[in-house]
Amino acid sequence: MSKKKLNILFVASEVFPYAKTGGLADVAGVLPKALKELGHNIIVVMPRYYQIDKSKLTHVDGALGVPMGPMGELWAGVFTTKLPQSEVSVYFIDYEHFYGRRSLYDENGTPYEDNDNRFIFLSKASLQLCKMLDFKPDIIHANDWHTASLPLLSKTRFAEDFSNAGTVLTIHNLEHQGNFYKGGMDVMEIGWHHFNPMEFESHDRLNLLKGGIAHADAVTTVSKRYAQEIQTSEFGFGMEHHIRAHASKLFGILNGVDYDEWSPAVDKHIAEHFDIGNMNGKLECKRALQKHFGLELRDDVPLIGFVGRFATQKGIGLIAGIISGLMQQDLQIVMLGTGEKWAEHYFGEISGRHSDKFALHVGYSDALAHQIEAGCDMFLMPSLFEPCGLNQIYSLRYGTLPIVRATGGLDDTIENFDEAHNSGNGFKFYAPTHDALYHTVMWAVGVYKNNQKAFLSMQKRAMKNHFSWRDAALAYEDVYKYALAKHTK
């Protein structure tokens, strides 16, 4: 018996390669053509911010009226087109008083203070627009607190039309929770009675992502560790207790890798490309970053990488501790990211006193990040939490070596070097302190320049691993099945 195709809604504040901050970004540009392929039919709705060009989307006749409570009914525009390399449809919610603005979610770093109305307002466009494409969904798949608000949404103010559809949550990062003053209850048209401890109440605040997993049928995280460990008070933003109430219905799915985008064999951006067969490309694309960076040009180093947010969850704070100690060392590093402040200025400083051996690109540049990965030895994550991570996956590709916090992903996606087994496919640590980060590179390096047979070797075994989205959509499409059967008892 053929198995059943799906409807299946996918909505999302960001979604490369149109607007991306984070890795829900990536995870909602590759996740729905990996379901797609499995048969189901899937639709993806993400606001028309106006760094998106419209000229490269084409108008969809008609305008969307969106009920907002007290703010009445709002008409938006929307647009469509399909994500590269697929026949899924993205359709893009068009309203400038929301997202006609330079940024996604804040103004140099300060948030907008009407992000509640501008995610309600995408939610509920997603809900109206599937009724104005007669589209009706069998899986509404809401994403982090942006769209948290659409489970209990299909089920009351738009039960009519989407009480048959089964829902299912992601956390891509717990720490951002959308919590706002708790006037946007009247925004959502739910009923004051869900404005409670159990539900969106949280310190008489609204808590869009305690909501949302109150009511979604299933809750899914982005690695099986960091489902664990956000049923924890260090790693549960208190939100913990109510994680673990509801732990029946949670699930951890590893985020694949886009293979295609992320690999030597075939990546358009690095100098040449190289594959476990024949390496001599990488050291080519080492020899390339030196070079563009201004390094001293040397074989025989350690090259370092790190790409990346300059914030605390990063592990920021760890690197800046024990780079100086760093720089008495025979290595080189490259930093590729923006963040605080603080941390852009310090590097730049240390870039600044240590030229031969240490560089710095402020900003974000996607080739730049490719080249890094080709080019590295290694590759520096010390993240303080980390729900998935990709970008240690994308280095065992590139045969990069990762040297890595074991928490969330990184611990699911790492397995330390044993030199005695001659196993394992990276560097790990465990205490988030300097001394354990500062021993594990040092560690790392020592076997880079000590053991070039077991690097070797290891760089081997790190470009076989394999993590493919079909495997993730195989997943999920398990979780629907669960999110459906328990949304029909």
Second form
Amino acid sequence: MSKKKLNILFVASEVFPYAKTGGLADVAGVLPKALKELGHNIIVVMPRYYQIDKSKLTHVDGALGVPMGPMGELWAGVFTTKLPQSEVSVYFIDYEHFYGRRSLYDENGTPYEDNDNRFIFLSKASLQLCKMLDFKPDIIHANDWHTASLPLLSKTRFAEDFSNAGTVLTIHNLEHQGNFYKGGMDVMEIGWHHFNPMEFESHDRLNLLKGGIAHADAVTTVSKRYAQEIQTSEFGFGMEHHIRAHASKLFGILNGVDYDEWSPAVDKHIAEHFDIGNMNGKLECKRALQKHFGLELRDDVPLIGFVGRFATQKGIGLIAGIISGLMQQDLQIVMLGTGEKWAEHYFGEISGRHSDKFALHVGYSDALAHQIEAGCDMFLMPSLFEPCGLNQIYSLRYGTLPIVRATGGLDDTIENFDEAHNSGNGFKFYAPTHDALYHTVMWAVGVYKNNQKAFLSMQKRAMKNHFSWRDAALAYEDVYKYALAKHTK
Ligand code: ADP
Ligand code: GLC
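Could the form predicted together with ligand GLC be shown next, to go alongside the form predicted alone?
Below: every chain and molecule of the assembly, starting with the one above.
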């Protein structure tokens, strides 16, 4: 097929560097740039959350009328800027009533009650914005449940302007499906005949992701392994049958890494730069991290890091179960995260009891995340499921060897250490059990202490791994073509 330059509308609920709670933001902040570099014309749309400073953005003239069913037409403002170091325009939908809040999705662990309206609004506003800008998308790319109404909206309520667009929905995490009171059907204005178990209905409630999967021309998820896993009852969160029914249009595309952000040679947050050719800086980063956390200052002790949401998904239950045992060993652990309160308290207590070898930072800190990647010897990511996972891939570049459970993207990116063949880039375990995790951590610690040569050569192998956004963008390009071809049949 000759190379056609596509107009792409890319909509996400969070985009780095403007708003981020997890990996979706990292992806939404970089993939559009990689697509632009392939020659496509792409715009990104997200909410103008309260925390995003309007004064740094450009106001777009005109007001955006967004039809919201029984709520009538709501009028939003629009701001814009370019994604850093790029020509990709990002548009921010400004609507105080929905986005003028302290957080993105929830407060104190309680989701905002009107999250259905907030994100149906975003989806509809993005289509109205295209009309206002006279931007005619060939492809509408939605992400997760927040924008999963887009595929059907473009074919029903907004068909007049968008019926020719191919639609792609990327699932970043199947656990979160956008499950709401069914009244949201009226707000979408797509017709109640779409409220049935094959489309938007799940146990008499509205399930936005389910409807999105049914109606998108193509569905992607963020690793090949996860694309397989979500078709099983173990990983399907009740959606496995629905996904299997649509498996012919499901593709797994592994996320890439923004090496301008995540690379020890250029990282602006770390104590000293380093690279394969000169690893001295890594030791300085380790010392700085130990100092920052008030740990015993020792070069020879293995330092293990964790960065992530304190959520069941991330295996924090497994870590909690072995932490006392690990505290009997000669090692150090630092954890950065926030989320489930029991975990914040439990790990807090451990850090009080073992302050020379265990440290915790409850909260969100971009700089500290980078410092942990750089300063640790190993990175702990024992997720129960992991659609892609970015932190283990970032760790590789910093020579911080991942200890992971073999699931989803973790399994696709980490190859187990094989001493006999001097191969692998990390340590992997299979069963989600305390024993398996404990023994794998102790295995890694053993290699660190007793086989420094193998450890160093594995670090160097890991640092050479390259997870390119360009490759991912090329794969998305194929999916776009598939969606378009299917759509225009
Ligand atoms: P998920 O999207 O499931 O949370 P990923 O591994 O894909 O997991 O991405 C998580 C991203 O969020 C990474 O960039 C990670 O560094 C960042 N992150 C998670 N928790 C924190 C935190 N407490 N402070 C800083 N960054 C964090
Ligand atoms: C989700 C997943 C994570 C993935 C990220 C970006 O939050 O939990 O595994 O890396 O999305 O796709």
